[in-house]
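For reference, the chain that follows is the form predicted alone, supplied as structure tokens.
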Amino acid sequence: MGYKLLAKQEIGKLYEKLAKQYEVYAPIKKGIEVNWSKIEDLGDILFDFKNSSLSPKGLFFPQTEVMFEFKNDPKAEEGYILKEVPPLPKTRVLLNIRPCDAKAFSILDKVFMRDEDSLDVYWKDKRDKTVLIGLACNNPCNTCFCTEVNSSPFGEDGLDVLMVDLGDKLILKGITDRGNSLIEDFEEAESSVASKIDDLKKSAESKIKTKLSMGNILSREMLEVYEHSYWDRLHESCINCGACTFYCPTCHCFDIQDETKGEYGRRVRNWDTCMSWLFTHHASGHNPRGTKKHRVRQRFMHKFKYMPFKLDGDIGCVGCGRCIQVCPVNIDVRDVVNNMNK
């Protein structure tokens, strides 16, 4: 299928079609931040924004997620029986997701759905019931570096539809069968639009000035990188606040706890962070990552050495630049990677 055309002033046609089948989520502006929310008013949908403050990861991997419920009462009819939490009740569409965030989901698919023995049913349920309609980045942030981690401001990985903003109109490209079925009724775009999109893509990629080198990181022995003296210096400025991990679209560490009140109980999964000493604190009192150096090293080794080794070369970073923006002590992941490589 070729490209489809939709005038900006007719975006309501797309929204109405989506709303009939799906719950529609999109980035909306609240105060100075742009974050994801369920759309109730067409006017809330943004097209002119750099990127959402938080990635939409929480819609698939919630910060707190109930896994199942139970009753601690042997006399009750359902006493000591685990009660499954209902799956996602309705299919959804994420409108205007940036290509970097969509790629992050493709990476996390390899973590949560690598094989049948390690399948995360909670993640899979939400992924299967969600359509991703992307919005290409014509003007990437100055902290973006997606082109250096196997992506692009116009990347299609993980998307069902990619939209390109041409000012007064949108060009829609179907990528999957599900995406093509959503846009099949719209007007066909002229064949010349392909060259316009290619020019916009080249222009957007040229605005990303960062250059990363990872060849040495990936080729060196694991212990050679792990034991390098560079980590003795890097960790000194870090305060282990964890902001980088909570804003990251690919970080996926979690903790599981049982919560009870009276006879009622539930098992919940909560986001956790490798920046916290408690994350690896054993019941015995031993902590294999008991120092700040250990924790800082873990974050960067995990993304740029361990994950590529385990996930068929996929780097645990999509170049969104959020961690650079929120770090209170100005640790720049781009500098870290280049220094690791040296």
The other form holds:
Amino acid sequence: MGYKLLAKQEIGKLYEKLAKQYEVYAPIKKGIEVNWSKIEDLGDILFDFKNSSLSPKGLFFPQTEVMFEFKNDPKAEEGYILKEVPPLPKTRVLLNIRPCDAKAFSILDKVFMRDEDSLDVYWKDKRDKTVLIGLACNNPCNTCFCTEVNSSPFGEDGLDVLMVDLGDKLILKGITDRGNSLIEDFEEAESSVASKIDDLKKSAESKIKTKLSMGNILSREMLEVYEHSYWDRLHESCINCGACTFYCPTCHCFDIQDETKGEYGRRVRNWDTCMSWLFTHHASGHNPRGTKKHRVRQRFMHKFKYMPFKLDGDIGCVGCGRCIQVCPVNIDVRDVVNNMNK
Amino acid sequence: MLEGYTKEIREAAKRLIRDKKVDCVIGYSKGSIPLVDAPYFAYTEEECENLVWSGFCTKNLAKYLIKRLGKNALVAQGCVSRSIVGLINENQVKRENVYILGIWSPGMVDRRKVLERVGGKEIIDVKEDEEKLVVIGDGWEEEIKRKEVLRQNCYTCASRNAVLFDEFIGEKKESKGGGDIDNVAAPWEKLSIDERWEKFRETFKECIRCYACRNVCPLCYCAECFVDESRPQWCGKTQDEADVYTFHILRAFHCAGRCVDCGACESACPMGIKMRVLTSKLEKDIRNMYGYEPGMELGAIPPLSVYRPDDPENFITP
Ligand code: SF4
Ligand code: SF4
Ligand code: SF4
Ligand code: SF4
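Would you mind giving the form predicted together with its partner chain, to go alongside the form predicted alone above?
First the chain shown before, then all remaining chains and molecules of the complex.
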């Protein structure tokens, strides 16, 4: 299918169409922050933004998520019988998601839905019920480096529709059947837009100045990278907070807790972070990642060595640059990768 | 970067390494993004060339002294030197193991204020001197007076000059931030209980519990923080209000009579949460009731670590 055209002024047409079937979420501005939020007012939809502060990962993998509930009373008839939590009540669309974030979720699909026997039902439910309409980046940030991790500011991985901002117009490109059916009523764009999009794509890609080298990381033996002398220095300044992992669209570790209050009981999962000393701390007291060095190394080894090894070459980083923006001590993943590669 | 100070820090650091006075000099290096400088550990004379001094040295380097082996030099402005004093008084750091490169702080910059000032536009570079910043973006630049974008704690600083040092970098300068801490501390005091609760919820509702505020703070050195303990579990792990608020209230209380108002917690918070609203109230009470300011004097005893028969009791609910 070809390209569709939509005047920006008429974004309402798209919104109305979406709002009939879906709950619409989009990044909106609040002060200097851009946050994902349910759209109630058409005027809140933004085109002039870099990326959302926090990634939209919480919409698929909430920071705190109830897995099931139970009556905390073994003697009661219903006691200790697990009650499923209801699935997502309504289908949703994420409008103006950036290509890096959409790609992150297709990488996470390989983690949460690797095979039929170990489906993460919570993730799957939300993924199945969410359409992603992306907005290509004409002007990536200084900290963006998607091109260095197998993506592009115009990347299509994981998207149903990709929109390209031409100033007063949007070009809509259907990518999946689901996406195509959403935009089929819109005006057909002239075929010449393809080359225009291509120019914009090249221009956006050329704005990314970061160069990452990963050849050695990928080709060297696992243990060789693990024992790189660089780790002895990198961890020194890290304060082992969770900012980098919580902001990262591809970090996906969680910690499970059972909670009871009187007769009510539930199991919840919460975002975890490999930076915490509690992460993988064993009940025996043994901690396989007992020092700061172990923990910092885990984050980068996981993304740039273990994940590509396990996930058919997919890197566990999409180059969104959020961790660079939020790290209180300025640990910069771009420097880390280039040093790991030395 | 402030060039004069930077040069002097590098000279002093190289000398200390060369003369084997210390194993490492802990300071800052230029950050990879504007308005953020990075804690840096220099072990060689060559590495000392990366040290800088700037308006973006917003962490509290005293944190790194805790449990650190060997002898270290540390670049310390007023609040950081006060934290070192606190850590020595609390037996966490040995005086003889730290060589303090005392320095004056021009008042550190609040990155969020600068971003707000330029309407959230992307900043590519920044230049500074003691009075002003020049913020540079793609095709624009803006001059901003430093005093308009300082961190809140720097306006009411009690000592910009290091209070304890082995050597002072540059000249001592005006030491007071200028603002009256008792005027701005504890902004909720006058509110009714309900209003206070509302403000409290409003302030902390976006916390994502990344613990950057805790982990950056030199007071938070407990072997196991109460939020991490599971037997018993004092605080739940979820994003439920009760769990988030318990963390903040208890952490603040643990800092009472010890917080030097370095502002590192607020600077580290990715969500822009102003948690000093709690510590500033506690410190105000400590000043008023015990006449005590933490980190000002070696050997001083933090009032809440001792009991005296004449301790004020009027805040205890009968
Ligand atoms: S790398 Fe930075 S953000 Fe991540 S844990 Fe360390 S200090 Fe925190
Ligand atoms: S590691 Fe950093 S740059 Fe990479 S995806 Fe995560 S937050 Fe983005
Ligand atoms: S740094 Fe900010 S977001 Fe993180 S735990 Fe502290 S207050 Fe919450
Ligand atoms: S609570 Fe905040 S202001 Fe007080 S000493 Fe700790 S980091 Fe500094």
